[in-house]
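Shown next as structure tokens: one chain only, the form predicted on its own.
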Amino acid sequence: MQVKQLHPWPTTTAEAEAVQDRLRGRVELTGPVDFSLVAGLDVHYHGDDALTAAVVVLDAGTMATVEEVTVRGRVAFPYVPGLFAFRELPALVEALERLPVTPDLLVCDGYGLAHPRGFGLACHLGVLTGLPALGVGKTPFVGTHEPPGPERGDWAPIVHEGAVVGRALRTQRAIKPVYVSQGHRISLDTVTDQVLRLAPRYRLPDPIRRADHLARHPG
């Protein structure tokens, strides 16, 4: 599939900031609602400076794998808060671009407008490709929430500094919620609506699970 080149990998704090203020304003946020073909994508760390990217696409309505990409690469940029993607994209990129189809729908282990910039992984992936994408965090990055219900599908609003960014989504009963937020051409209702499909039987979407073992065993 064809990635557009948007700007040069950054090198510097500020390029990399002035990047993220540029593509901001080209984020959507409403977009389709059903997907065929769902990539799950994940990135695996090797010691400090070597990572492997991958991308799985699976078929949304039985979960087979359809294909599967990984690259090898080295860390792009230093640790940053608020521009880690900046260490990842461009091996994602590559992988993306190595996919003999086009997927409907990115499902990225980040973040997308729940991020300090409003401007995470999973939007800077949308933008760059034209796709809907959305993003799946482990653990709470910006905002506040109240604690979901207990039981699947329950939501809690993530709210930084006066918007809604996101949302906690308990994705099995009794267990810790994920931290979900729009990344491009998609609505906060099908980003929750996505990702509890996609998480059937774990807290994590089955993309990023099937993403995540791929780059950690590339073969």
The other form holds:
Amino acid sequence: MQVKQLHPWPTTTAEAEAVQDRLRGRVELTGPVDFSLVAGLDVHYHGDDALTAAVVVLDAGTMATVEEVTVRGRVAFPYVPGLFAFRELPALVEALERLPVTPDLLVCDGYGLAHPRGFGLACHLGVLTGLPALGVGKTPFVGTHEPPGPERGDWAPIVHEGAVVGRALRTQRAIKPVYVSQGHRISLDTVTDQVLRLAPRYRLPDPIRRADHLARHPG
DNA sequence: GCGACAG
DNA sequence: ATCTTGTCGC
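Structure of the form predicted together with the DNA, please, following the form predicted on its own?
Full assembly next; the chain just shown is listed first.
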């Protein structure tokens, strides 16, 4: 699939923050509710600055894997909380460009709107591709929330600076919740529906689990 | 002011 | 993210 060009690439935190502030206005918070091809994305790190990005596309109806792509690369930016996306964006974009199909939902490992400047990895990938995107975090990042109820499907809003930016969502009974937020062209209700649907058996959505496995054990 | 801070 | 053993539960 085709992805918008990344350059110019930031070299300082101020430049990276400026990129986020500039692209933030392009995020759309409504979009489709049904998806047929869902992509999971993840990155695995080796040593100091080597990484492998993986994208797995699955059929949303059957949950069968349709396409898999891995790309080896280098860390593209130092790790700074809030600028995490710049580490892995080039490798993830290259993996998406090598995909022979265009997915209609990106399931990202990290945050979307629930981010210090409202523009996490899921927003960035959504805006660059123009595709609906959502973010799934494994630990709380910004904002505050009550613990969700214990049942699968229970959730609590994540509030940051007076606005609801995501949800703490229980995907399995009595298992630690995941932290979901909108990336691009999707509503928070649809994010919740999709993450629940894509995580029928484990805490994390299947597309992310498969991408994680692929990044660790490339073809 | 200080520490903590997605992966 | 990664460095790491055993243990509990399905």
